[in-house]
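The form predicted on its own is given below as one chain in structure tokens.
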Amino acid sequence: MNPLLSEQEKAARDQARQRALELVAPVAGSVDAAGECPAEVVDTLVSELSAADEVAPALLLALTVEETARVSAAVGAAVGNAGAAMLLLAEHGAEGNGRAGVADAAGVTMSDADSVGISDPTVMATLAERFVVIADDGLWQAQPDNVEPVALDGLRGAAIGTVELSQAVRIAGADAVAGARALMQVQQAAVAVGICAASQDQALAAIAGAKEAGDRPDRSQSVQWALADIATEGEAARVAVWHAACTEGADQGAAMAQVLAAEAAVGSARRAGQIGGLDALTAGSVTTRLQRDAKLTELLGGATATHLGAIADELLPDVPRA
């Protein structure tokens, strides 16, 4: 599929914009503030990914993540990890009740574990009532045990915890690993992208801001070509996004795509707050909480030097990375 949008996808892409700012909008300053994630604005609007038909379920779940994040980053997160589980639960016939996440057991064999411990941060961790776990021999069904919160300086509200893992109940074999984790770098990816979207929109509202003062930085060639970065390196981040979305099996391009959003968004980040100045980065201010939110996408789902050497790993077999 070419990663362009078809007129289906982009009725998608608008529906999924109007949601997040009919949904999340009204609430997003406080899901920061509070660090607490809206639980049924999340099922919402995981439920609402099955309803286009049209549009490949991976795309969808991206545009939608996208959208969503580009008004709070948090809540975009915890749809995007809610909305993979359920995808995920999908394609292998194990759909059942209660609210799903995703955990990534990398480097674990769920068959030779009875339980397993997740100490990595893991999104929806403290609302998730069933787990999907990527594990090396194959995906799990799993109860938690245990979960601890984690405070983070960024995502707040994205439900981020540790958990420990039982009763896991394989749903997948190792042939379905690539794919779920290519999944998961997609919509991990998203949130980076509605980053970027939203760090263009905080600099465009502060320049328009400063002319309604008497000011015109948009004459600033300094101000011009922040402005024209952050348009650049998040649109090539979202092509990105759509192509490995729209890519069956595509895990280098996801990781490609992951690796590319999250640069893209911590640059977008800092441009946009360069743009507006001491006023745009006062405690609480949403350019300060993008700053925070994108520095987080480097790091959640693997920091980007994993992914990095993943991409490598595959350009060069032969090589032991170093």
Given for the second form:
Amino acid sequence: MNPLLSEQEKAARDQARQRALELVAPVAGSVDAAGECPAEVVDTLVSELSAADEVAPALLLALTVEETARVSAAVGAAVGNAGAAMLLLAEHGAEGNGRAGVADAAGVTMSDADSVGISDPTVMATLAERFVVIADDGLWQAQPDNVEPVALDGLRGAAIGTVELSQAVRIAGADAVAGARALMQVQQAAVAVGICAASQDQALAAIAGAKEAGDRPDRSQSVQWALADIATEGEAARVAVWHAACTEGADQGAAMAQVLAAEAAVGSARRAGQIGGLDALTAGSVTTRLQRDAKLTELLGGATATHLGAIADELLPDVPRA
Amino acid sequence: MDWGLTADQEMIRGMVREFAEAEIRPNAGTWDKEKEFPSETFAQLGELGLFGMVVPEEWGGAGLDGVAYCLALEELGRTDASTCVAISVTNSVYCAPVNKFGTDAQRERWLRPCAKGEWLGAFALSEPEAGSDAAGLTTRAERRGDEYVLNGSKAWITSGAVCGAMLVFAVTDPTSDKRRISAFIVPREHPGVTVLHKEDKMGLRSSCTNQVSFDECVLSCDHLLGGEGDGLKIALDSLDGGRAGISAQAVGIGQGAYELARDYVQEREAFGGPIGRFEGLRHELARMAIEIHAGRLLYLRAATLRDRGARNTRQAAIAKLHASEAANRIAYQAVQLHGGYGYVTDYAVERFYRDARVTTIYEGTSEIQRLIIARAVLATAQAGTA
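Output block for the form predicted together with its partner chain, input the form predicted on its own:
Full complex below, order starting with the chain above.
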């Protein structure tokens, strides 16, 4: 057992952190303000996902998404979705050109349909030129039609919208569905872990700013404990994401990671706001953005209740839901 | 990164699980009700090599790594936290520091018999007026020629009445700030040592928790562990090592309580079927499983860091804070899912509820863990490595 990052994995994480600071940090605020996804930045970060051969693809995706989301959760979400598409297409040998995204069509059997509408808001919907569709009967590659942007008040700039998908071609059978869904959950959870890390960054920045002004909030136990809770919940979520990335989401590990991470993100962002006080909660501040983005991680890609239900189904296989 | 257990780790977990299911689970409720320390079972645990799991084989131990040790504790906690805590103490805060800081002569005399399972070790740091504030100890070890004379009293000593020896922390230099305290290996039957009353506890009722007093207890210098003034360092290092173990114990308590609840909601029928079909209850079970899962991953990581000789203070504190708080939430909810039956002693779940409670208190309260974590986060931020 080695539940620690190897030197190569640490290097990959550091590289992702560096690239996020270079490419994403300069545009993070404007992405949120305008709600527009920086497509070229997403393309660049996704293209770099194949650069670290020594790191397991799902773990590399999780590390990259966390570091990107630490700077901009919206860009992190877009990179996560597009990165997952790239991995699924590569894994199943699917050919094709153009920017790809993933759409989850739970409950849909594509074999019977000429086209399918994804009514839940989907990340990368307004940007992807082709989609990997996770349907009940397998993985499909399909073309988007009738894309409708959805202006959610979080993850603004993640190219979120609804989409209809047609011209579907099967790329993998039903046995690939669970793994694909777990990969999606891993990258979605990694976005939330990135928000936890960003919340800790904001809390520390607020403390440093107050110290410069002559205050010592770091000596306040309420601040220390809030900081400890941010670190603890974030770390619990992070190890769950890494574990799920390395075990392909076995035993509902990816769903567990998503629940942990999303709730940790909401709690961390709230605590960061409390530590920062009113100065951190002015309109357009990073902390307010984190709170909006965090809330969406509990809803997008499956609400927490949906994940809890799926986990419980596995825990109680002999007792069907009422 | 590889989360798979090694063959040895799987083997230890399986062996302890098998023993715990056969020998501990059927009796744990009775031991708890009668507040009976199960000496015969501990003799068997000693024979199995569980008293000195991480002690090298050359000193009579099992030579296991910290991960295997934590897996064993989880399995014991899953069936009986009282048994688990005595095993935890003898391993992580007696054997580990004696092995790490002791001389070969000390290891031969006071480590080997414990590691071989002949007797349990204990850890005597807390005092009636000093628990979390380890620097506030008042038990005095006064140097008189070639000897130390120990006077004072210790509180909350797990296995105080049943141990063979204990690690006692006492003030040797009252004028010093960081080197006030030294550590001594003190046999329980040494002249001047008196084991006082057994605490009547809310949980962990079959474990022995005693006050111990020292009255003109004369110790030759070879009882001193490490150098004079090393006590605080030894205590903090031992507690760092112990926290991963206590996290594993807490995960085990949570797992045990969860399993009882999971089984109960499938058996108990109401409104025309098993109550486990209701969404609200299902979601609670899922939350319990999630918290256990995260706690397990956190303690495995903290233990691995320690195995590799890396400092794990922050990670162990995070693991302990998460796992112990989670164990309490899980046990609370497990009682809730049992309804009225969870509130009576006929059902084991109430024992888990009581046993979980202390995990946020001993070996560093949750409040102390938060201070440790916050200081570590602030320090890494200051160093620019957050």
